[in-house]
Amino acid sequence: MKITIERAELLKSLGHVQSVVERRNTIPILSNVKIEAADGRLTLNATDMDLDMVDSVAADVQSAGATTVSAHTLYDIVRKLPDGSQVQLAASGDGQLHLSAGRSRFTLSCLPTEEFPVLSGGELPHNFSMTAAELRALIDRTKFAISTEETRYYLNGIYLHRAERDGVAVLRAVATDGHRLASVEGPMPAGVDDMPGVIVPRKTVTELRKLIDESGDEVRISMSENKIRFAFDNAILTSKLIDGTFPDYQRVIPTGNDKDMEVNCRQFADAVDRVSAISSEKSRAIKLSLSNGLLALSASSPEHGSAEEEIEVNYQGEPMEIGFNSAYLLDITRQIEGEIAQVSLADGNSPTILREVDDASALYVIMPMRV
């Protein structure tokens, strides 16, 4: 193998794959990035056995080929080359990979690539297209939520499932901790009226996020009962999908929350957030006191003292109190794009719901605490 490409160009696709693999491995193979060069472009595959990574890039290629070299290592090489250096990468059957760029060289060791693990077959059978317009929307407005907690790894990504709202179908993104819990929909695209339910991990959250950015306006995505596969124009991930049951969600959206308030949400947030500057770092906790037309928020901590601030609210009703933890409240409020957000709430123990007053596609809802 041999071929020539441009810094800049190795590196973006370099920093789409490198990200999949682990730091530490047991397996030495799954720390390397496979190399192939054939037909003037250069493709790279990285993969955890979890979570596989396809990335291809114009290249010259002068001699076809195939090699493994350790992706880190290589992508840190790269990364420390000057702007616009012409990049040229050789292997022979020696087991090494040699690196040259301007009067820099590098000789790397290789493993072959026949020990590479292959993640991307099987069939996939529903399949459909979307925006990236649109999957940005579903990640970014629950992926907060998903919960880090690996003893409730059913909880630990994004729950994507057909549902229905007022009679028409949607395609519906759900996260939740057992703190907070996000629902946010998106149009339903054509040809999956019989997809499964399917929780995608938060890695794979995580590395799709960044592909959409750099990607094009389209997202192809294929799907199984335990596989799910997104296509952009030059890169394709495909994840194994957790293998667990979703809670049942909508027993956790309360039904009688009777007591509404709304509020200005960027100035409910900048003053949760200045209030909370003393709650103490363990417990984050911000209390919330309603009356007709007033909300008062205040938090109190041994160590930093007291802190309280007022804002006027669209209620009306009977006084109440109720207690958050701030940083959950925050997260909550900085997805309601809209100027009005709506406070749903029933008592001071129970569940209350956040959503825009604007907008029915998304809602949010967060437990209670003792203040």
Contents of the next structure:
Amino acid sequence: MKITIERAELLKSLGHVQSVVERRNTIPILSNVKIEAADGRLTLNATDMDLDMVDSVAADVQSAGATTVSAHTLYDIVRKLPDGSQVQLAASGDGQLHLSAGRSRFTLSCLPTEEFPVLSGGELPHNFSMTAAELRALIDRTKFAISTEETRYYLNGIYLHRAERDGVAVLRAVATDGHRLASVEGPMPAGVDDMPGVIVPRKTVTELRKLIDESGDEVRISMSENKIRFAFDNAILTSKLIDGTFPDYQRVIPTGNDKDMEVNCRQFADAVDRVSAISSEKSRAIKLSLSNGLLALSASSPEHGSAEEEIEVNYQGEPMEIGFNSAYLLDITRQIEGEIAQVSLADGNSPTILREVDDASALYVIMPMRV
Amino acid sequence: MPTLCRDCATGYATDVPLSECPGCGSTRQISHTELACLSIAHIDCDAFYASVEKRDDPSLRGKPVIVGGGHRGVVAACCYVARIKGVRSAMPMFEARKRCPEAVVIPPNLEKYRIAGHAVRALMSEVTPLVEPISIDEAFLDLRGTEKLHRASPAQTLIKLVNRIEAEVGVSASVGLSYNKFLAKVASDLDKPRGFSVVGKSEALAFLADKPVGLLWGVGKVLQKNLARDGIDTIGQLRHFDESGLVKRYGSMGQRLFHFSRGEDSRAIEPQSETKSISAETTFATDLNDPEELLNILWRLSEKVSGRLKAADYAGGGITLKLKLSDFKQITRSRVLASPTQMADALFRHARDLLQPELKNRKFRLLGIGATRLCSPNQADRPDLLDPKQQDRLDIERAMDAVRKRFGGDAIVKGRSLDRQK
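What would you give as the form predicted in complex with its partner chain, now that the form predicted alone is on the page?
Everything in the complex follows now, all chains and molecules, and the chain you saw is the first one.
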């Protein structure tokens, strides 16, 4: 194998695959990236056995061939090469990869490609396409609510499934950690009659998010009960799905919250952010006190003192108080792009709904906390 | 030679020890050339559990008392009357009963001992902040630099302290005074009960020379046997070896052997470290493998731990399950909780998750559960969107707690904690 490639091209492509590789590996081959040169392209492949990333880039292939080398070492080298340099990769089958660029020369140990595991796609019967922007909207507005709790592993991802709103099919993404829940939907892509509800793991979501920004406008998605594949123009991400049942989240979205408050989302977020500066590092608790037309935010902590701020809101219900984790409130307000946020409350102890006013496609539920 | 009265703490210097204290006439005195300059102490309450029981029931005075219980239990503590008959701590109960059939056996009331232990520790903390507790009833005290504060030498302060413990808590204690932890600990054991022993720098080497190596900290049965095999029985014999030789032969212990045998111990007295975990465990009368029965016991243990968490104002951010198989093999399983808890219900549910995969129809002799990663209960037991019944269970438990607080611990229990055999 012998190729020449522009440093920036190689770096971008390596950047996509190297983060799949775990920092600590007991199986040596899993630390490596597979490099394959053929037909004017260089194809890079990395896997952690749950997630497989293939990225390909145009290169000047002088002779075809393949090998595997440490992904992080190669990435580290290419990253440090001067911008604009031409990188030459050569493997002669002696168990070493020779990298040269300008006056730098590196020799890297290789492992045979036969050892490199193949995450077989298997049959992926459900196929559809959507725009990268649509997929990004689903991911960005739900990702923050993914749970890290290991005992409830079925919450460690985004639940992507077919749902209906007013009789029209939608593609809905839901994530929750038991303290907050995000439910966001978009139009159902054409040509999907049925698809299984799937839980896409957190790591896959993170890698996918990087690809979306850099790899084109269209995503082809194919899936089975236990695998999902996202195909971009030059990159393919294949991942196992979380083998579990996502809880019946519809049941926990309150339906009887009749106290509505409308507030300028930016003003609200800024006030929460300021007041929370005083709340304790651990609980991040802040108190919302509602009265006719007025919202008072307050926080106090024995170490830091207290804070208060008032904003005018549209609220006509009974006066009430409720406490929230300010970090959770900020996570949610960050997702609301419109000017006015609507907060629907029941009482100080019950789950509360936040959403953008007049936008039914996204909904956030947040549990109150004692303050 | 500096001398102190052990009752009134009066100090005087004398060439020939007087038979009576010139101040109060007491015959309990302590003389030692280094009495005025030693300041590291070990205080150990005498037969603590048994002393507390005798304090609370005067009819027990003069009788042999054993605290412990159960057929498979061991002696948790025994008074000095029982010790004369050969009863020892940690001896199996049946053996203790055989040696001293007339002993009054009292099941342990740990709550009571805990309260008494805290009272003792509080008094210790009044004389120095550097108190390192080793157990509920013993601790190291570093009294360096307290002379001006108390207007008394460390030895005097210690005498006043143990007298105060005796008067205010109602149990006696023995003091070991020396220049390091190891020797202070050895000293406190020399003159029990109500003792006050001093091991000074000038005599340490001679004092240790003919003592068995088992006296050294960290030398247990196995090491003692290994040392004996190498011809080392006394601490003095250890001094024939250089440090590297001992390390080569006995590993990291070798270093300790080298220094301890020379009366050297550089460990500092570390004030009380924070509570790291709160746990409860029980050894069964007969080995168990019935899952239902194990779960019932697990529930009672969960309630116990939960009660302690609530009393100490802690919540557990992690949970550990401890199991001992019938062949004494020990298994521990733990998990970190997403939301800290102090509720018996939550502890039980997590412990049950950990227990179930371990059952495998095996027989167990011990079951224990501990709350770890202790934190403030302020944000514990946060409501969970996905578990709406959690709030109900919390409310039930809080209601039960309120009933118990008013009417006593047994006023209300869950059916699960009722023993079916009863």
